[in-house]
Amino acid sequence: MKFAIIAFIALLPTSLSFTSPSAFLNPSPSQIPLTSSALSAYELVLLRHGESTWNEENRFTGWADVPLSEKGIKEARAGGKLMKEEGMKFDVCYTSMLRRAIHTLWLSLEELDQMHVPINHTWRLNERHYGALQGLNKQETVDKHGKDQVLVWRRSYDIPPPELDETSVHWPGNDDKYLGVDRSDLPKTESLKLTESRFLVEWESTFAPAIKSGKKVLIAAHGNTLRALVKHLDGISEDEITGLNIPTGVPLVYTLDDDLKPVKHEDAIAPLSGRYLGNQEDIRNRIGAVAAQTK
């Protein structure tokens, strides 16, 4: 019997270590087996475009097709560098029809050395349409109409700003980019609720299937379309979403389970489950700066 035991031990791999009984009762996270959901977790990266010239001028932008500011160009590149540091690789990218989001995506992919990744454009990722407010200075609009009224137009979930008419240069029906879109779908104004509704069509038909097929997806879009998406992912209430701000140029990384439900990250900033890449104190300051635009 002694010989058999000795022979058995001699045949064991040299790397095998014996664990004390207490380790089985109180396993460390690294010792806990991964569940099937964890093994098949999906990753989705969201990126709000860098600061635009109209962000810089504190104007309601909406569907107006304005370029990135110099600061916005730097933000877009910085976002790409953060993703590169994380070793992120993408299979497909989605963005809007607006140059500030498109340019942000280009610059980020350049920093990632992944400019070969296919890019798909959709008007459903466009920013919320601000109707008759488009082009107006936010603070001047507050001075004219009062802070409470502008806050309702800007931040309420289901109350849109005043409509513009079809003769306006800001109506998308007068822009060749949208010749292929049914004119009845083109907005004259939008609330966040309406923005969410038209965006979710694309989520269900395109983005979600791409993610579930195993593709690594990067979405470069706008503050309100991304707010609509995180509201959907995180189940954020209509009241709470009105106070949520997403900073420009900062990658927001979500881990999703088999049902595309978020797995909360330990560094997530409530009410989100995803994590922002970068210095967390700086990110909180930038979130605050977005909130202060009409103060």
Second form
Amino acid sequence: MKFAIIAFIALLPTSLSFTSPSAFLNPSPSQIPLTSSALSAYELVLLRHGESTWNEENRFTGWADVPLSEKGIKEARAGGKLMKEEGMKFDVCYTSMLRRAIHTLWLSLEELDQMHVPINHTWRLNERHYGALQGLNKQETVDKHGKDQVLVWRRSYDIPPPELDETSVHWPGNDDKYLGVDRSDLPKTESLKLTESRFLVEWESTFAPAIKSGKKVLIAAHGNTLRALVKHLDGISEDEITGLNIPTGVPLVYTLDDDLKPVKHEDAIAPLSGRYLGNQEDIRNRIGAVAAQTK
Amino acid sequence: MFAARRSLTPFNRLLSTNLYRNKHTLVLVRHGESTWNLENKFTGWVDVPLSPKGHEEVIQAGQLIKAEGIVPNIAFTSKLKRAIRTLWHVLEQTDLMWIPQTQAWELNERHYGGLQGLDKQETVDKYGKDQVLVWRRSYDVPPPTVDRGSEHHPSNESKYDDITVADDFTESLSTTLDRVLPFYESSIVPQLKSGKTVLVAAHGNSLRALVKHLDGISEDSIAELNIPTGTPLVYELDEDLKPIVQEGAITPLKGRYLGDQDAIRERIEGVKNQTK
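In place of the form predicted alone, the structure of the form predicted together with the partner chain is requested.
Everything in the complex follows now, all chains and molecules, and the chain you saw is the first one.
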């Protein structure tokens, strides 16, 4: 009994910042730690950037460095506000080389009043590269190649769009941002599978060690790199991941154990263990609505 | 043509990357007007935001840097949002939001000790104009200290958890220099030496510390030197990182300001003539 009280009190700081109020008031047996290692829960927050100007224009974006639209800016601020309301405090942030994700991060940090937190940029968090389709209008592409082919390129796990060549303005080798990157690492196209494997390099080398060192990490990135991340964390299948939609501008919070395995939150929406911040019904609607779209 | 950044062949890229290639270029930007500048309060380490005018000033600063064809490769700023926001505006305008950025407390504004948060006029009324002038413009006489019980003591802010400061804390320009220069040497110099163009977005006194060192300005002159807000100050340094006198440089600086030179001179003179 005494041990349970001590453990409960020790869990208090964790429960106040990371879990829902109901967990604090009515801790279930799985949430009262029996060993000291279970007390060191890690937290990871993911944020997908909001609408970009090319989303508005319905163009394949990939590595094209387009800015957020006005709506995307609002989404980012809203995401920041949600994190602020949760009382979240970060030690380090990671984002991609693309301004729509960086701007999303900046706006969130501004809302959180944590602009002083270190930010690291990596191309490995970039959106999946769309090869020769980058810049093309989605509808025109469907008209040209047929709906089924385009669906394959967009939603297959391992079939990438056609490659672009090195004269293309969309080849990363022609962009100064990537001067420090090995030429052989720069994609001419990517599938979700390829995106995942180049993302995981950074997970292993940088993100996981940061989390394990006790730092509170915020990752602001893109639809496909966050898919890669949650697929890895939650062991989601190849089939299921291509259909999974992570709503934009909604912070997704993971609590991880010592082995960086997710601790399933009671508000989690399958197949994820993490929980979204904000109005749960709205979020469920958004996820459902996107799944129902025939694309 | 030389400012184009998306040319296709390696040779064209070499030419186009930077007008200042193979030089050591350091760009300094003092943050724009803050809300407490408007309210005429001693700020120091208090983390106030830019005023609307301040935002505009530094957006312009970014546009000036872009128009000049200067392409920073790495950026440094302080832990205070008015400088960080200044940096972000510049990076947005120059399309360089992705370059490595470091927020360092060593680039913070001078801490104003027990005067932080006080209205400047009220402080003059309380302590007398001369005393306040000494605290503001002397090289090495600091304002009164704050202790650990004060909200202004850095130990009470989690952003400074990594540093240890004295129980009774305050700063003069001299002690500010004592923490700016080692940071310059250890973190900025290696970048310059490796050929990177460095952008520093910081504060009046942390930039005074830097230019005092770069331009060999005396202790007497530095306290009077005013670096206009939101006005990029460009240094080109030789192999030994000594500044090369720029055309249009305004004594005692060897660097040159970007922008309307007449307006800039007026601003520098104007502030000097203010009785404060």
